[in-house]
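First, one chain by itself: the form predicted alone, in structure tokens.
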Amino acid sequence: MKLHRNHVRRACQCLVALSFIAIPWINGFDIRIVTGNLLSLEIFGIPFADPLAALQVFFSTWSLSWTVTIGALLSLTLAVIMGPVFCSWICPYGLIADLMQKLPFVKRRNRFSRGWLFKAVVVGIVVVGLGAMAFPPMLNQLSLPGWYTRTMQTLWLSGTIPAGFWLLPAASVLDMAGGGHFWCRYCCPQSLLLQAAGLVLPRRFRVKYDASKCICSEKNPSPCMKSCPYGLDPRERKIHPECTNCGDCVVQCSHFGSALSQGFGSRK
């Protein structure tokens, strides 16, 4: 059987769900080579943090960790060079999330695509409002990955399940309404600085797009378009901030022509 990247890609969601399981058991015989949460994280003493929560802890005391510092500057390069792949290669939530689009009764597109414009605007209030008001890092109370692993912790340590953990079941019922990953797009704050951070680099790692092999050109929406989760167009130009460089499009262009391809540059 050919391994296509997506198997790939599956396999390092499927890994890091199943890594977060498991380092709270191990933390327990004191083995700790990785260590915290997906909001705070360190791998052989190396920090990553997410960048949102450093910004919120920023915001609300008006200092910050060099720790934390160094955690939130190495997810946000990741960002840079890469895009927000943390969303389609890292996140449990959006392991969940593809396999709820596998569903047939969940529809796989919505039609409002500034999902990250509506995002940037709600969570610049909060985070100015928590400069303002000192309050604590709220926006973290709405992060799914941080809740999935928090949540593991939880029941290590004292065998319950904290409150927060019904936040994934209530997101994917969402998801199931709206279709298109709608809590990925419209709710999770977690998401918006690296979407932000990929859209730095001009001729970062991106969808490629060669027209002189596409044979759906004509089609709208084409399969490589039905097959994005989040119902983006790759043959567009520029970069979308909300493209995780998840590859569904590759796989799906491979039966039509190649015309799409992953690589650092700009599009020809």
Given for the second form:
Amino acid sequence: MKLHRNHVRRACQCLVALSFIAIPWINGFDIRIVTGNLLSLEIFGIPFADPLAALQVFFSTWSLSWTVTIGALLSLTLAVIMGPVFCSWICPYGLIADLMQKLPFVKRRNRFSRGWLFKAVVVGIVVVGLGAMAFPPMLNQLSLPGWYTRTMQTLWLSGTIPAGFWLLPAASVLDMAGGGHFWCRYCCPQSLLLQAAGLVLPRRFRVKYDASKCICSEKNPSPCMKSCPYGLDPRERKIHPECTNCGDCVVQCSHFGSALSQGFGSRK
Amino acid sequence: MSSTQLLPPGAGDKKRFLQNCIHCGKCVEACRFDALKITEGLNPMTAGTPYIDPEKAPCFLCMHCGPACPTGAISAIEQKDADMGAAFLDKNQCFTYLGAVICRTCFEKCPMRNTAIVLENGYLPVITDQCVGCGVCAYVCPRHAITLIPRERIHEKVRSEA
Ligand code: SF4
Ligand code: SF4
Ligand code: SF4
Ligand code: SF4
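What's the form predicted in complex with the partner chain like, now that we've got the form predicted alone?
Starting with the chain above, the whole complex follows.
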């Protein structure tokens, strides 16, 4: 079996998911290389933060600590250059959703291609509204990468499973019923700022399509579209902001015309 | 949940604290005395924020949580500014005041001994207005003669009396 980039991605996802089981345990021995969870993290003293959490704090207090500002900017910078790779390479729920999609009865659907826009508007109103009413960062309670890592922390720190853990199976059921990655596409508020950041630079790391090599013009849906975890069409003229650069379509396309590739390019 | 829940030292006003806390749990990981616990349940206002139940595990004012907090929800401060509440000693319960035995347990264990608790005439424990309300004395007192009032309730009292 040839080692494809999707195997590297899977390994990366698994490594992150397993690390977050071990991290709170290791911290218990006062070895603090990585502290925190996927809402706010510190790796060798470098802060990373969920930009949405930072934005909520900012809107309700009109101030933000340096640590969180730098942490959020670092997370956003990754998305500016690479797109929302957090979702396909790091997020533990992204891994669960990917694996769920391997189940024979979970469908891949591309039902609302404007779904992300709708979600962006709803989340935008909620963030501004909660901020105006000076509420705490409540959208954190919908963060599945947050809950995955928070569960492990709570488990090691106080031996209990927090109620929010049950959002993970609940979202999985939603994915089964509504089609793969339903939560990620239509519910997860975390991915939005990363997707928006991915639109900032005219040239960034992305999936590129060379129509002259494509041999599937007649096939609809095309093999690449069928392989996309989010039901996107990688051959669209403008690659969709939801594309996480997971690379599954590129691997799939390599069995056909190799018209898809990944690299730095513009959103043409 | 116990009625005497405390916020971490340096959390200050509860509303401001909740607005800033992003539920990362770093403070709880940093606590050397397992005093900080993560608020469980489904209340979106508080789930994931840290608290102290001083009857189970009081805060020993190690002051590790403030520097660990990325958002400033817990400020990095000194012991004397912890401002978590205040302890009150009931002289009618205290062994030493009753003349039973000379007990100095609270004085010995207070992380701010000689400041927050002083010994009057060399033996009578007196809690001063320097007390920050960490809850250690109430926790260790064998006679349960000390009551701890959380910051919020002291401020309520002050407001209602003003
Ligand atoms: S959309 Fe949300 S839950 Fe899905 S992979 Fe991205 S961050 Fe994780
Ligand atoms: S378009 Fe390709 S790279 Fe983008 S998310 Fe879909 S399969 Fe992954
Ligand atoms: S370290 Fe600060 S932001 Fe994180 S849980 Fe504790 S109080 Fe909240
Ligand atoms: S008097 Fe009691 S509550 Fe106050 S600081 Fe000392 S031990 Fe803590």
